[in-house]
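Next up is one chain by itself, shown in structure tokens, the form predicted on its own.
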Amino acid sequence: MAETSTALLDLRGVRKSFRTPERHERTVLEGVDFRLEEGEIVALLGKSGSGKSTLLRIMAGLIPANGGEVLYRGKAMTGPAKGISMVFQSFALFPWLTVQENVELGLEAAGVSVAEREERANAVIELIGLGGYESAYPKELSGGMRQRVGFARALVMRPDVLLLDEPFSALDVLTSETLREDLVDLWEERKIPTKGILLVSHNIEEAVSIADRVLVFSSDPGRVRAEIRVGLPRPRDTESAAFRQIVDEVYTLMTAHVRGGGAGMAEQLTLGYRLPDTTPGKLAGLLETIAEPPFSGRADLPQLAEETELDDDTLFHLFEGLRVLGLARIAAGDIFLTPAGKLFVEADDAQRKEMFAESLVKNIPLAAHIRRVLDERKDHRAPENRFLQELEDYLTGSEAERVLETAITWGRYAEIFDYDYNSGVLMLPEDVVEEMEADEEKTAEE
């Protein structure tokens, strides 16, 4: 579509930052450019914590941007827009209200009359497949039915734009597919008044099966860095060569690293590097899977996802962990074991711990920093809050806690430090302290 047309949503250089409790500024979004045109579905893919949900809330007018422009039908947004509705990952239903009452809630807030509220709610409840459940309470409904209530509550407002924040991720596979197909059918058959849909997802196949365009979001800070147009008619054959080719292309983009960083670790990580949310055991398990037939050291990413039956977000954390530790590299939609990765698979448990420890201290600044502090302290102990405060210069409080917890898990496995969960204190392992004391005594005697 021509850039001169008035888009439903038009974001130009949008920036969003937050302040930590210590008054440090953390930029979540920077330079985001995006247009949602009439008649299209756009999917936004990105890793956890990349700012996708924050971006949706800015588009919905729920929070303001710190910079740039946000236009709805050519006009600057100053708050929630009447023509934009949002469906969340969590069902966010009021448990004390019936299906009918939950659906009518937005209409009531908008001052719509009782008779019109009832008529519009009944129509959309029937449309979304909930007829007969008007008087039911959320606790009486399955997860899929509760999310249908979420969709009904959004659609009853007759929105121009529907913003979907991972609406299918809390559902089982079959329920997710059914609800997704029902939504696409309503869209294709023009049974809903919505002119444009933006879907945030972690699921690549889901995005390609629904969207006209797939956008890949980068992290730290978040911005749109790539776009793929999906020129396939709906409903889409997920087994077709054309579909699989697009999925493979998206995987390639999702695992490309703007700052470099193959097995040689060209990128320079900071103390606040967002450690992938995974464990050494899971990393070892994926390495073993890649090493074994049918992959034998090199795996096509979509095929690996199918073989492991892991969701894309989990896999991307695993891929990032292996990559940043130098145990695997990713190129052209495939993941390869590095020489270090092959040695790791062949090693026994003790050797694996030694290799993991060496890679951890070499490649992960936070782990190296914790070990250095513990080495230098006379009692070789330090409270976790000391490191949390340092991380909060880079990350939100909750993300800083998650990253430190991950670093502790990795460090304990590698036996480069230990942790007392009761006191929240990090310390050197006893055998390391004993070895250091023995070296000190030997040096003093000499």
Ligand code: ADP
Contents of the next structure:
Amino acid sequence: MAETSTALLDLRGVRKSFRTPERHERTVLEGVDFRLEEGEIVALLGKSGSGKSTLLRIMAGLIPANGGEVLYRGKAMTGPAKGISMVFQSFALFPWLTVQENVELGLEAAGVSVAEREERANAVIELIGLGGYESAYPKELSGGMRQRVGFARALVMRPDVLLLDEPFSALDVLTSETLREDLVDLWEERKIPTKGILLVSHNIEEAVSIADRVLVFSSDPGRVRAEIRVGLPRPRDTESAAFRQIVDEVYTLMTAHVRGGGAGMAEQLTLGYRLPDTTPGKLAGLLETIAEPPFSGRADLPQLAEETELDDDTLFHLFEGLRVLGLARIAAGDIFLTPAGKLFVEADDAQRKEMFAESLVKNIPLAAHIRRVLDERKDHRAPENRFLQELEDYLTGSEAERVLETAITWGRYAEIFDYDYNSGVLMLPEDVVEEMEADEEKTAEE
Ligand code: ADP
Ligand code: MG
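Which structure goes with the form predicted in complex with adenosine-5'-diphosphate, now that we have seen the form predicted on its own?
Starting with the chain above, the whole complex follows.
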């Protein structure tokens, strides 16, 4: 096979599962197909917990896949690949080492001579805009400068492939834009020997401003669900119509729901459905924002993101919550209120709670299940561990806890059950129990 026809990275049908502490298998990645070609930057967008970091670690050879093939330049990956470097969200710099020493670390481990180490580190430090800070310590640097050290540490290895795991997301907007632009310049002007970059991001604009292709990753299990080619020259004008159009497209794809059949079909959620990490108060707040001008019931997603100043991850949890509760729908890059959503916005607090309760029991199996168990138990109480154990058939321990906590927050707001934080016991609300007892007495008398 000719060298040129070989992808930098080629993943075919990759599967990865982890064992939970209870020894259940949980599949995080399933059937992942992905190619990184020479000369391209690819961005990977997906919800948190969908397995993006796991996928990157597999690509870097840091952890093995359980199934499928992982090829680097046509050869099966057997361990950490020389030629592939990673940059993480926050770089663990060694606080007792200077910038220069931090940058040289990897070279030292690779057995590069002192003189060459110094020369290469100096060149990279200059390149990435850290000139003059060689002997500074990490604590003397701003977040943005520290992340530059992170990049320098990866670039000094002269990587063939650069894997970036949300490297800009811990930085403020301006700092992240500057660093992003600097990286694009280095790439465009071929000042780095890197042949391909994969960027994991949870920021749609960031992905569209950098990448040749944007991939949308799905969760449970994670796999590449859709691809959009950007095809605009870099650096890109983020205000141009062409750019906005692609951002819109990506938003639509990100929110398009594929599980449970085609569009418009009612989906069947399971007990293990990952309730979006948000609260009834925030859901109501977003509904109100959409209901009010300038949106008046229908909002362009990127515009809504701008208006609310919420990051994409937070917004997607909110969208998902409104969607599963039947309060809003998404189509063609817009989110709009359903009739139920409109009623909700107009309702008073008590009515809102009732509507929420009805929707929870109807749409969220976990909420319905908890309520059923409490209804059926003689004392109308159940320890949370009972539900945690059930959830752990679907989710890892910490996620099971997170999902149950969310269900409890939602259920308490809707007053379909109550929870005692001290004992970790779920119970029916007192007035519901009183009502039930009154009913029972009546039936007994009859
Ligand atoms: P993302 O980067 O998309 O947020 P991750 O790849 O970090 O997602 O995690 C995907 C899922 O895999 C999560 O449910 C996480 O809890 C789980 N996971 C990741 N690493 C491990 C591990 N070493 N052991 C068990 N579960 C893990
Ligand atoms: Mg991650």
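Not measured: the values here are computed from a predicted model. Positions refer to the first chain, counted from 1. Superpose the two forms; the largest set of C-alphas matching within 1.5 Å is the rigid core.
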{"query": "Core-aligned C-alpha movement of residue 115 between these two forms reaching 2 Å", "finding": "yes"}
